[in-house]
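Starting off, we have a lone chain in the form predicted on its own, written out as structure tokens.
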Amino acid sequence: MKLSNETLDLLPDDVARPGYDRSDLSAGIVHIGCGNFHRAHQAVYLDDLFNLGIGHDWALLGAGVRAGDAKMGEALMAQDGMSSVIELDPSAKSARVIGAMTGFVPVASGNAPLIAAMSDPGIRIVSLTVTEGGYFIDPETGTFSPTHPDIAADAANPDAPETAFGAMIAALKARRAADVAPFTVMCCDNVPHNGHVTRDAVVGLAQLSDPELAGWIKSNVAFPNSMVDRITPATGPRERALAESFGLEDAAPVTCEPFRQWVMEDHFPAGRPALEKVGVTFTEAVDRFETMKIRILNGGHAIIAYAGGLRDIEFAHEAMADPQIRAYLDKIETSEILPIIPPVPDTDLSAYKQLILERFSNPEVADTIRRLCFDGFNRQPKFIITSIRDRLTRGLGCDGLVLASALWCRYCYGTTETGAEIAANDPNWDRLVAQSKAAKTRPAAWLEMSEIYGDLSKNDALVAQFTKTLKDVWARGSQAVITDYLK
């Protein structure tokens, strides 16, 4: 049954549908880039609100400003907004159609549409789902990169702006012309200090071309931190036949785990959906959440990511399978990483790690390894080195975070253990894989990359420790490194 208005009453009795009236809803929030994570996480939450029969004026309007974003908003305005998300519980899967969407802004060069929807007074919120990688942050200073060339061609140009922070600026700019209340900007990446990382772009951004603006922006425009969490693979093949087995004919349907976790500051002067109502927690304490998951969670990921692909292993339940890189996991996760984690309000953290391992293993999900290597020169930075970088500060060891570290490095030369190829896998590929020949030969040239490893090439103690562990891998193999690590 393909996904329409029209047809929701005429789907299969086992797909859960809105409850609610779906002409009564209104826009409150514009979000940019609606992607999978996105229409599995905050799209879901307030599909789950409108149900209760509240919150009707805090209906999504999609947007983006990328050729892909264009296309997802032709397949979703197909489909009037809506798009199926099926939970892979080991149990039972099971499938509802989400229509918390009212519309999508048109893509277009210079961004006019998406600067006038935000614009509107009716639109309180503006939140983003754009990347890790897509927040134009330094990896050297760990801060806004005002040199970026995207940045640099927004600032000349800021009345047509490409980025989204161009864009909000913009529109800021309008509201504020307009006598119209700011919204606010709710950050939903998988970033570190998620709303300090937006606000420092958008002000770092108005600074270049309009200061007097920047300064505004600064003082009256909310950025709420926030920690999000649900596994969501990429949609392929499987996925779109997971969708049909469900009778739905759907152009854009999303798979993801059963569990989520939203948990944001309660920062909202233009005011909120009341998403208290539907699991999300609002706390002060966002920052010691987001160290726990980005740690723990993605950091997980990292670790079997690369061990895993360099075994030639498809999907993360399979890595977890393997009883050595479970236990490896197990080990880092134990005896590493959560000694220096802060605590968490409400939280066992030993708990909170078994849990991670659980859910890595589910076998329904079928996260790819592929998926979790993904964009290490990004990733690495926030999920593996600042543990590496905090347990050296307090004069720890860190012999499986290295490990896992020179792993990486093996990956990124481009085969497997068995030598079949690695497809380029990061949007930093070229660079990546000849740092990595060269490191074959002298490790050190791998941590030299001081947007990724900052000033560590210095510590001479990780230099060494970096250099023995990478020599071993390529000497032996890494399930004969992994071994030695165990024992």
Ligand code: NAD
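Since we're looking at a predicted model, the values are computed, not measured. Positions refer to the first chain, counted from 1. First, how it differs from the form predicted in complex with nicotinamide-adenine-dinucleotide.
Among Glu87, Ala321, Ile422, Glu284, only Glu284 lies at the hinge, the spot where C-alphas switch from fitting one rigid part better to fitting the other between the two forms.
Here we have the form predicted on its own; I need the corresponding form predicted in complex with nicotinamide-adenine-dinucleotide.
Only a single chain is listed, so you will not see partners or other molecules.
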């Protein structure tokens, strides 16, 4: 039965549904980028809050700035804004219908409807998940790029912007003119210091067309940093079949692991929903949680990815079922990563690491190794090389992390260890393949990619270790080298 307000009561008994009257809700948040993660994370927390009978003036208005968002909006509004979310607990999968979204802003060139929606005084938060690549960060400098063509276009045409940031600036300008307090911008993307990065994009773009407005935004708009976590696969035939098995006819179902975490700074001058009542942590120590997550979880994914990819393993849980890969991950995490993570409030790092091993092993999530191998160019510097750098600075060894980096290099050669070809799997794939080919005879060439390794190619000890490791991987294969590491 097609999901809608009318059919909610007719859903099978084992599907949980909103326990509140949806007609009571009013919008307080515009969310830009209603992909899978948003609907498995922020929308679920809000649904939990509404189920407690509170915060009903914080419902979501979905929005987006891309053609795909228009399609998503149509699909969601055809089912009255609702989404089904299936939690992939290996012992008992469960389904629920999330009712936190009450409308979807029409997606239009020039974004007039989005600007109007964000100018409404009832909207007090604009949140966004527009992917890590959506922030116009120059890979060379790691900072906002004012010369990106999309940014230059919005700077030249600030009243009809095409980017999310241009639309926010236009709405903030309209609010200021109408004497309406600004909304808080709540970034929920997996980007280190995501609030600062979003502020740099908004203020940086405003600076190009209206420096005075840029200064006002900088002084008056809050951009809290946050750490978000929940493994949420893309929706394909497997996920659709799962939704159907629950008797759900949903055009855009979402599946996700049972675990979720959300840690945020409490900077919301225009108010916020009482998310602390449904498990969100508000703290000034977001950077601590972020470091823990990026080094242990994302770093962990990068460790199993290339070891698994070189052996033609398809899924993360299959890599985790290989005793050698599991032990390799555990040893690097325990002996090289955990010791350099600063303490995190109310968190036992060993228990966190153990939980990560279990989360990666969940066969229901079916996260692909190929997805985890994607975009090492951008991911390795954040997830692995920062840990290498920290250990070297402290005079500590990092054999396992260097091995992880060498396996990435070997993967970028473009073939697995059985000789199978690896299809391009990085926005910078051709460059990485060329560098990997050069590194086969002269491993130091790999470390000379300064956007990735910075000045580490000048560290003689690291160059020697990497050279020995990569040569060994080529000579004896990754499994033999990992076996030696585990001794």
